[in-house]
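Okay, so here's just one chain, in C-alpha cells, the form predicted alone.
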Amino acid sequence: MDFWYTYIVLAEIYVLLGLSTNLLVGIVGIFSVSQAAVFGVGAYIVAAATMNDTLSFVPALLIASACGLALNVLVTLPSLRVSGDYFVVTSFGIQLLATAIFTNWTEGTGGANGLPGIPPPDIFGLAVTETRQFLVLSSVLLSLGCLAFWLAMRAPYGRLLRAIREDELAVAAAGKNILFAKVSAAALAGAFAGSAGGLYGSFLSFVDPSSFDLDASILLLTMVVVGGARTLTGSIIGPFVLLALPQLLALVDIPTTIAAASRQLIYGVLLIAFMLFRPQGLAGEKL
C-alpha cells in the first residue's frame, strides 16, 4: 500500500509542477526549460530551513513559495526582451547556471552529495511521518493549486493570458499591459513550483541536483505536452501517466544485461506514439 501512497504522492507534486510548466508554456506561449531550477530553489530553501531549525515546515513552504515566485519574475522580466527561439536559449542557459551552483555550492545545497536527512513536515504541532499522512498534505496543496489555477483561467485574467499567445500584437493594440500579463503569469507559476519544491525534498527526506537539472525541466515539459497543454485536466494526467510507464515497464520480463536500454528504448517509443496519434496530448489542445 505504501508503494501506492509514495506513487500518488509523487505524482501530486509533478502535478503542481505540470501546472507551473502548462501556466507558460501551454497558456501564455512562454516556452521555458528552466521550471526545474525553481523547483529546486524551493525544495533546498525548505531542506536548510528545517534542517537547521530556522524555520519549521510551513513559514519554511511559505517562503520557499515566495522565492519561486520571485526567482521566476526576475528570470522573466530580462528574458522578455526576447521572443521565440531566443528566449529558449534564455531560460536553458539559466537551467544551465542554476544546476551549476545546486552542483558546486557546498555549504549551501550538500554540493553533488545533496542534503540528507530532512526532516519531515511538523503542521501546527503534527509529525507527518507516514505516507499516508504526507498524501493528505500533498493533496490539499494540489487542491488549492488547482483551484487557483482553474479560477484564473476562468476570469477575464485568463482569456488575456490566451490572446496574447494567439496574437500578442493584437491584446497590445487593443491597449492590454502585455508585460505586466506575462509577468503576473511567471509569478504563479514560480509559487507553484516552488511550493512543489518544498513538498519534494520534505517528502523525499533527501534533495540532490540530479532532480533539478535540464532533464527534469524536459520531463516537466513531456507531462505537459502528454497530459494536453492549456487545460487543467492535461496537467493533472500528464504526470500520472509518466511516472506510471516506468513502473509499468519494470514489469516486463527483459534479461538484465539488456533491461535498462531496453525500458528507455520502450519508453521513447511510447512517448512518439503519443505524438504521433494524440498530438493534442490525453485531454488536452495542440501547443
The other form holds:
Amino acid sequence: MDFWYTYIVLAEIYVLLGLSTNLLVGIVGIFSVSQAAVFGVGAYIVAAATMNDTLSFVPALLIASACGLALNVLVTLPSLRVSGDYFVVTSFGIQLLATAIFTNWTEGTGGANGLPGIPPPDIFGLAVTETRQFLVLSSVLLSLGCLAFWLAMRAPYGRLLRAIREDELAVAAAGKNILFAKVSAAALAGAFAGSAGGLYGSFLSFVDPSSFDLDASILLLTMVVVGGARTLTGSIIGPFVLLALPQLLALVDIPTTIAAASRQLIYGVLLIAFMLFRPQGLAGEKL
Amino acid sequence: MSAYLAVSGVNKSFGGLQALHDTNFEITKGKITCLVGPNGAGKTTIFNVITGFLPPDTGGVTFQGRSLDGLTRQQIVHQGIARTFQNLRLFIDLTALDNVLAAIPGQAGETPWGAIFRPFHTAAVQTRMREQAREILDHVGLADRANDYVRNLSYGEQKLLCVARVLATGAELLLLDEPASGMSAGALDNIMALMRRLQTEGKTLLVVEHNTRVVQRIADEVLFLHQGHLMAQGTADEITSDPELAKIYFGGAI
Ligand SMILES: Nc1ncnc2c1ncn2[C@@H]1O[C@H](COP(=O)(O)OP(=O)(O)O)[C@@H](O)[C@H]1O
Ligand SMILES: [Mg+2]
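Could I have the structure of this protein in the form predicted in complex with the partner chain, to go alongside the form predicted alone above?
Okay, now the whole complex, with that chain kicking things off.
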C-alpha cells in the first residue's frame, strides 16, 4: 500500500511543479529549461531550515515558496529582453549554473552527497511521519495549487497571458502591460515550484543535486508535453503517467544499471513521438 | 485652438532608408481623415510613431496639446489613441468575444492575486464585461459570431473584429490601417457605414485607405503621403482630381 501512496505523493508534487512549468512554458510561452533549479532551491531551503531547527516546516515552506517566486522572476527576466531561441540557451545556462552550485557548495547543500535526515513536516505540532499522512498534506496543497491555477486561468489574467503568447504586439496595442503580466506569471510559477521543492525534500527526507539537474527540467517539460499544454487536466495527467513508467520498469526485472538508461530512452522517445504525432498531449492543447 | 493630433517634423530612417522625411500634419477632432499614398510611402510607419511602437529619430507628436514623447505604448492607449494593424494581428486561438474582452481596459482579475483572492468579484465584473464586449461586437455586426474562433471567421469578419478590438480600448482617436482592403463590395459598404457611425458617436478616425471610391465616400480630409513626406492635404475631390498626385499614385513615378 505504501508503494502506491509514495507514487501518488511524488506524482502530486510533480503536478504542482507541472502547473508551474505549464504556466510558464505552455501558457505564457517562456520556454524555460531551468524549472528544476527553482524546484531545487525550494527543496534545499526547507531541508536546511528544518534540519538545524531554524524554522519549523510551515514557515520554511512559505519562505521556500517566496524564494522560488523571487528566483523565478530573476531567471525569467532575460526572456523579456531576448526572444524565443535565445532564451532557451540562457535558461540552459541558468540550469547548469544551479547544478554547479548544488553540487559544489558543500556547506549549504551537502554537495554531491546531498542532505540526508531531513525531518518530516511538523504542522503546528502535528508530525507528518507516515506516508499516508503525507498524502493528506500533499493532496491539500495540490488542491490549493490547482484551485489557484484554475482561478487564474479562467479570469481575465488567463486570457491576457494567452493573448500575449499569441501576439505580444497586439496586446501592447490594446494598452496592456505585458511586462507586468509576464513577471507576475513567472512569480506565480516560481511560488509553485518553490513549494513543490519544499514538499519533495521533506517527503523523501533526503535531497541531492541529481533531482534538480537538467534531466529533471527535461522530465518536467516531457510531463507537460505528454499531459498536454495549457490545461489543468493535462498538468495533472502528465506527471502521473510519466512517474508510473519507472514503477512499470521496476516490475519487469531488469538490472538497475540499465533501468536508468532505459528510463531516459523511453522519456526521449515519448517526447519525440508526442511532438510529432500528438502535439496537444493526452489532454491539452498544442504547445 | 491647438490641433487634436499634430505630427511635427518627424523623421524616421531604417538603416539607409528614410521612411519618414520631415512629416508634418494635423488632424481635426471628430473628422474622418484618410491617409493615402503609394505603397511604402510611410503610412504604417506614421501609425507606429504615433502609437509609440517606433520612436521617431527627430520630431514628435502631440495629442490634445500634450506631447506623447517618451510615453509607452500602454500610456498612449490610455491617453485615448488606439490602432489596428494592416496584417490584423488577431488572437486566432481565441473566440471573437475573447479578442474584444482582451482589449477592455482595467478589468478586475487581470492580476494573479485579483484572480485568485477575489474570484467572486472577478466573476461578477466579467459578467458585466462580457455584456459590454457583446455590445461592441453587435455594433460592428458580429453579434452572432461572438463564440466563434477567429480562424473560422471570414476575412471581412476578421477586419470588422479588428475595429471591434480598438473600440474595446475605449480610445477616442482610432487609427485604422487599411480596414477596407481586400473586402468584397458588400463588406465594403458595411465597413464604410460603420466608420460613419463611429464618427457620429464622437470618435475621430485616421484611416489608411487605397480605394479612391472609399476615400471619396468617407473622408472629410485627405492627407497624401509620398516617400515619407506630406505632399498634399485637402478634400477627397481635390486630392483625387490632382493629375500630379494621380501620376505618383498610379504611375509610381519619381
Ligand atoms: N521596421 C522596419 N524596418 C525596416 N524598414 C521598414 C520598417 N518598417 C517600414 N520599413 C520600410 O519603410 C518604408 C515605409 O513603410 P510603410 O510605412 O510600411 O509603408 P506604407 O505606406 O505602405 O504603409 C518601406 O520602404 C518599408 O520597407
Ligand atoms: Mg502600410
